[in-house]
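Shown next as structure tokens: one chain only, the form predicted alone.
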Amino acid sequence: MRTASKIDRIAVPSLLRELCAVFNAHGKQVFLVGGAVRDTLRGAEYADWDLASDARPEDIMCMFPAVIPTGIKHGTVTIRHKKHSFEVTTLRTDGRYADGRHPDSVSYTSSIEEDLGRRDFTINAIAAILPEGHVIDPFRGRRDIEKKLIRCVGRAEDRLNEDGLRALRALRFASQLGFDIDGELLSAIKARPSMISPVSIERVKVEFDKIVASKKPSSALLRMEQCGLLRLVLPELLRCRGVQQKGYHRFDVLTHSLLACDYAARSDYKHTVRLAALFHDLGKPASAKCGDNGVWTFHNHELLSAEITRAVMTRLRYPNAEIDETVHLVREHMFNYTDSWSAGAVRRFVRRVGEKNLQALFDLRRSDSFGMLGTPPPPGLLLDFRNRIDSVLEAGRVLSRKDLAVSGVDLMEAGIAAGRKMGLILDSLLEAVIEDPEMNSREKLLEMAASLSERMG
């Protein structure tokens, strides 16, 4: 198999050839750029087609029937073709980056080499001429792919000064691809981590999510700590460094959390589980107490961790549903099942946690277990509890008011007025049925409701 540095031509999918024919018919050049070229040279699959062309946005909108002006200010439009999207940016050079975020101006060019010269890293500054697929690599990006190295196009300091997010992107790419970081680039990040400060929180969140979604999130997160970025992006996580847990854990809270997140990542657990694994002990620094025996305790840290997790994810502008799910997992992660639990206790647990959240919570517990010693959890961890839950629910799946054999309408027909009193009665009926599913009959529940109503007056 040829190495990336020796590949001079890549295969071009038929859809791209179709688009290229339209550009060429109008006398325009078009190139495949960005991640698609990089990942093809790595021998990996890619999801997006990013194109560059000497055609102006207004030209492209006349050339194709379905074009969306997604970033027309910077020369970018999106072509819709056969249910696929193709982002096309006019070849350009960038002016000064006075705000450390966006170029003050852009100038269109006909040179693909000039366009590639404005990009962040050499591995992203490779193009393929369409339709033939011949590779253009003016900054030796193929060599860096072969060396598994993240290196800037030109001087690292200049590239980072243009856009402060590039510091985080470099660490993210290293984590995502399993690459190292060029020494000059790493030194430039360490020299001025505050360059990320002007970057919008939404852009930071996108990069952080990609780090968490990578195969080994700790790779980037540890580099963030070493470079000073963690203090600016996630100070709550950095506070966990040095918080000891002798007695049950081998590592401090930060290392434990990173290991838990790595386990969730390598196990391909869902994104909220990965976030919960990273955040589940954020409350430990504030709740830590060392006993006379030298053992550290963190009473109710899960409640404080849930509060801090909500604050962190809200600051990072996560959707409310994702925040709620992650916070719920963090709050519930300290359950302690034993064989002595009654069937009612099992049902109450399932009701509190939510049946749909059980798998995610158990995945979080397995991740947490790995983080304690850095060794895989026992294969049968929580299997007894899972089997018990299945058995108990099979005997009686009553977990909410809607599962009761009576409703509010039934109680009103029995003479109980709607309102707070009825709500309390329904809750009492539910508790009775959770404890004993055989109580879930219309006759028994109406009799119990009448007795409760009489006592409540």
Ligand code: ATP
Contents of the next structure:
Amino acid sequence: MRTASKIDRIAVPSLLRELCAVFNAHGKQVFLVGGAVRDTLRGAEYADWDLASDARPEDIMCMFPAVIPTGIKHGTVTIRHKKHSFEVTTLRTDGRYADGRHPDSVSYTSSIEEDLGRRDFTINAIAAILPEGHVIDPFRGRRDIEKKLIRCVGRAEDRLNEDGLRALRALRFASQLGFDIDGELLSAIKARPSMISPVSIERVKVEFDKIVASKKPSSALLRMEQCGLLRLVLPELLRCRGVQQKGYHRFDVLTHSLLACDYAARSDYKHTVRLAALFHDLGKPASAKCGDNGVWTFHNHELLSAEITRAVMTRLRYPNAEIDETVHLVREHMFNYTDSWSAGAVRRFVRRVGEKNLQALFDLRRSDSFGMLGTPPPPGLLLDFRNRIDSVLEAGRVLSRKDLAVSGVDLMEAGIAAGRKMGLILDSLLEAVIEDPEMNSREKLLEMAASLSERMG
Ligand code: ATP
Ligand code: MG
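What's the form predicted together with the named molecule like, now that we've got the form predicted alone?
Zooming out: every chain and molecule, the one shown earlier first.
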């Protein structure tokens, strides 16, 4: 592959040429900017298209049939074309930033160089003129791509003071791309990590989530710790630093959690598993007790970890479904299967965890296991348990009320009134069937329900 600084022109896909023809027919220019240019120059795949144009948002709305005004205040609209989205921002310069997160005003410009000058890092401040793809690189971003370096456009301190999120973005890109951070930029972040404080939690969450989605989340998270950002963004995680756990473990709780999260990331486990791997021991600092023998124990820490995980993810405004799934994995992560478990115990476990969550919980256990010593989990880990679950479920798959051979209507017909009592009876029937699937016949269950009803009065 040619080195990035030697590339003066990038290949332009036909979809972009089609869009460009419309802009040009209206006498407007359009440029490819942002991640797509950076990643093309790195020789990597890219996920989304960011475009810049001298056309105003209202002009673009008239030029294309399907345009969504996604960020019209900042001059951004999204064009839908052949099932793809193209985010177009009108060329602009940003005014003063008084609040450390938004410019006080934006003004449009016709100069792409001026527009590139307001962008965060040199590697993100490169444009390609459409339709030919000639590269415009006023801040030597291609050289920094080659050097694998995150460097600010202009003075780092000024750029971070304008928008504190850039500190976290720098660490995110370094982690995502495997790049280093320029010395001046790193010192500026360390000098004043509180620049992140005025930034909205939604923007922080987007960057944090991209860190967790990267190949090695620990590289950004450790830098966040060193720069003082972890204390502000995730104090709960920082509290795990220095919490020792002798015995099976080699590392303190924070290093253990980072290793677990890295293992989940490099194994390409789903996002909630990565989050659960990072958060599964958040309850350890508060539940640590030192025994007479000098060994630390953390009884029931998983319940506290689940509570803290919910609080952290709620603060970061994660969607409820993602919070519930992650918290559930954290709460259940301490299972300890042995072959002395009865079939009933196996079925109760599956019912509690949910069949659809088993894979994720096992992935979390593998990540947790990696975090103990920093060595890959034994290849046969959980194999016995998996096989046992499969064979027990084959023998009897009764896992919820709807699988019972009787329903609430049957019980009503047998003279038991709907209400709390009936709910308790159905739960008892389910417990009995989970313990012994042979019980799942209409006759046996009605008999059991009648005797329970009589005893309950
Ligand atoms: P990704 O691959 O994550 O989409 P990206 O570089 O495209 O990376 P975006 O967040 O989509 O990142 O932003 C697009 C471009 O807008 C960036 O490349 C950068 O030029 C500019 N940009 C985004 N956020 C900021 C910011 N906070 N300050 C300055 N410029 C920014
Ligand atoms: Mg982008």
